[in-house]
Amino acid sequence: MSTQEQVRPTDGERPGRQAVVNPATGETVAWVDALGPDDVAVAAARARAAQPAWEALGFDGRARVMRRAQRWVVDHRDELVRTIVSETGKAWEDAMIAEVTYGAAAFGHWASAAPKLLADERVKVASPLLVGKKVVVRHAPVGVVGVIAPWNYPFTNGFGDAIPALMAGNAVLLKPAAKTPLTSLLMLRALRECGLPDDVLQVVTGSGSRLGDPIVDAVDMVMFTGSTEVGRGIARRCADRLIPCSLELGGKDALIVLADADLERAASTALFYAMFNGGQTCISVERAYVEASVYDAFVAKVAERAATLRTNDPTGPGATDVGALTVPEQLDVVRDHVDDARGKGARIVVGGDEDEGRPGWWYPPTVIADADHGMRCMTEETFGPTLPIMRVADADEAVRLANDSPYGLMASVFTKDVARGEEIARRIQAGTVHVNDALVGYAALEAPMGGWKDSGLGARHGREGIVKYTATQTVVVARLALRREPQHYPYDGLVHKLLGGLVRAVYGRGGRG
């Protein structure tokens, strides 16, 4: 099915189609096909048939397609931004910083890195049974990868996962979030223009509740980004099938501000990464712990900046600072967390009051002071434009509270003593920890990014971020093959004596193995 067949203009509702709504205005911008389980089965069969030829192109052939796609992203960046904004409601700058920049980097990175990261590896072995034999480890594509994507970053956390899977030689079934399918369909068109063979990448649009299980049942590996609850279900289904999965799940990322921190930088960074993308980022700053001696000053600096943030409709570059919430359900969560904190004694120093008559799904940037762990905003994932701040006595209390969470995705420590900051960072239970920064570690495509605890399994980026899309194979080659080796049948006393002497000579002094 072509992208032109899947996406149609706003010409009204029809059976088997679903609306794509601009969250900033509430207006329908497109209709797309709502596919079903039978469509998934057909797509998987096509992908399986197309995959061997794609693998046979080798790294160089696949990289040529990826580099053309990199140029496409650069040349069509404004079209890509408009598409992302139309279905997410985010600011144009959010889309450019976190999605277009990421896409341009990812195509080039994986085109260059895949041949090195997945190259055959000659292994030096110690066993005397392998003398004269060559041992090689290779990474073969698993076959068909299912990428189930979230709505908050339709390129970066959706289509972005397809890039390394494709470079590893796999075919991909990409299931974008039902609310945000347009970016994936645009990039499917782009890759076809760049020479990707038919059916190697297919975008399956429709409801996750309807298509999720059929996708898991049809593919050889699953990459999922989304909630911990849904991730657990996918992991169970993958376990039943004995196929691998990689899960990037929820987060409640902590930011710690010590008394000696540069408060200007700490406040600016905390606010930006709490409100960026409307706070709808698994690795956004979701809670702050500030040492008592600088607490009031930090809150004041954050509040001063937050009060100036604009929440206009994202009509173009520079139009707004903080965009809309992408799905209406998230508005309810944010509202409940703020109301819960207010009711339990927190101070809402900025925001907290909605514009009830405004179309679309909006919540104002909100700073919550005097928060504590009895409040949902400090312990549950909010995923919205809020920054709750808690006073702590010292670094030890801050670390204890940061670790008092089922999540462990990212965290930050601010201090002028960089060595101490790194020592504290190593005590925090999270997959990535920054010192005097936040969130930007995601841009390090060369380093693994994954979660601890309930924040997921596996990693994207780094060597781990592409090896996971492969099956490991060890090849053993007997180069100097005897007609009969000493240990072959028939057994006799001499064989036993020779083997015993070999064990004593090789391992008796702890020299090998």
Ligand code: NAD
Second form
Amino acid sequence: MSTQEQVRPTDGERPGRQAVVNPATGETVAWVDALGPDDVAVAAARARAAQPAWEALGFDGRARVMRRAQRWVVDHRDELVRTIVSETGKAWEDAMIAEVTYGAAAFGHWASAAPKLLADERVKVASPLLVGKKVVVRHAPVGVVGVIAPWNYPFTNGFGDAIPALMAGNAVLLKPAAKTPLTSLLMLRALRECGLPDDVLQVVTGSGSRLGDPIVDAVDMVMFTGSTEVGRGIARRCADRLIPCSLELGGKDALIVLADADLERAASTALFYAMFNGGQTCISVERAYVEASVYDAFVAKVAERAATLRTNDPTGPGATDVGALTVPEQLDVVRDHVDDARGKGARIVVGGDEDEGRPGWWYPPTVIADADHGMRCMTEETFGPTLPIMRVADADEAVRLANDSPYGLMASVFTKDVARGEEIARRIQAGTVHVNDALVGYAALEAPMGGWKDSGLGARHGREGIVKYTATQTVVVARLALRREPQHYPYDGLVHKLLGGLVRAVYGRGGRG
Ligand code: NAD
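Switch from the form predicted on its own to the form predicted together with ligand NAD and give that structure.
Let us now look at the entire complex, which starts with that chain.
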């Protein structure tokens, strides 16, 4: 079965096919193949056969394809947004900000950064055993990379990771989330139009529980984005095979507002990045801690803004502020967290009431005041349009509570004293911390983004974001090769004397490494 060009909308259900549903309306928009383990094996074999020629194209040849793809994204941005929105139910602007902009940037960034980040590196070495020898570190592609992606950003997460893996010279098997395969299939077609050779990138559509193990078993490295629970299972399986994996997992990002903060900016930022993408972002603002003296004013400002947010169907630009929840399971989690907080004494100052008769999966933007760590909304990932807010005595209590979490993805501190903000940022256990901002650190493709603690292993972006798709090789070249090195046999006493002298000369004064 071909893993390419699969989108064939039909009316009836068929074995081996899976429906793609628009979460905003509940309507089926397409059917795609639900592939099985045998299809993965075939795809992996094709990928392995295609990879050497792709690697041989070199950085320039691969970059040409990526730059054409960048232009394709710019020229087809509305088609791309429409496809993303049709399978996620998000607002058009959410797709434009976090997916089209990201994708366009990513193609260009990795096209120009890869040759520099993966260039051969001549290393200076100190050992007397290597005198006169050349030592070069190179980065070879691992071969076939398995990219397993979640449903919240079908382009940025998953497809975005395929770009550096490809630029490093690998073939890629990309498994989008079962609910959101259309964007990856569209982008596969786009890349092929842009000159990507057959089978270098293949999109395997289907259920994660069916395809996950076969993918891990068939590839040389796994890049996984998704829940911590599934990530752990993947790490275990990779350990069995002794292959590397990079994991971008869940989060519970904290935002701290100190008494001297610009409250307008803090409230606007907190609300925006709590509700953006329906709150379904691993790096959403998931909880806020506000110093007591400005707590009431902050809650009032957030509530005033939240009450104006529209939740219409995302039919086009400007149609809505907040979109739908992409998967129905998420609706249960959000409802449970809000109900739990309500039952434990929190105040629901905006939202919290669902429109029962509405088709699709919707939850209103909800602001929860007087939250505390006895409530699930403050300690478990909600992944929905909620902003729970907790009063704290001071910065120390805020930092302690921010760190009282198994997660460590991103965080924010708001204060007009930027130096103090930076000092507090360094005390927070998270991969990225903002001062007077949130979430935008993700757009820094030049800097690593990754989770601490249960939020992940490894990083995307920066040097780490591409070197991880390679196997490092050190090449040692004896250029002026003597017929026999002084330390070679026989051990006639001279070797001992010679090395003793060398050790004394080189290390005797505590000088060289
Ligand atoms: P998920 O873990 O359920 O699924 C992620 C992917 O794994 C999907 O493609 C799914 O089909 C596949 N999968 C499911 N079971 C599998 C198995 N047993 N073996 C292999 N693959 C399997 O996550 P989700 O619900 O799609 O996404 C939401 C989660 O992703 C949230 O926790 C969110 O925080 C996280 N996320 C993290 C980042 C990040 O960069 N850290 C980015 C986006 C989302």
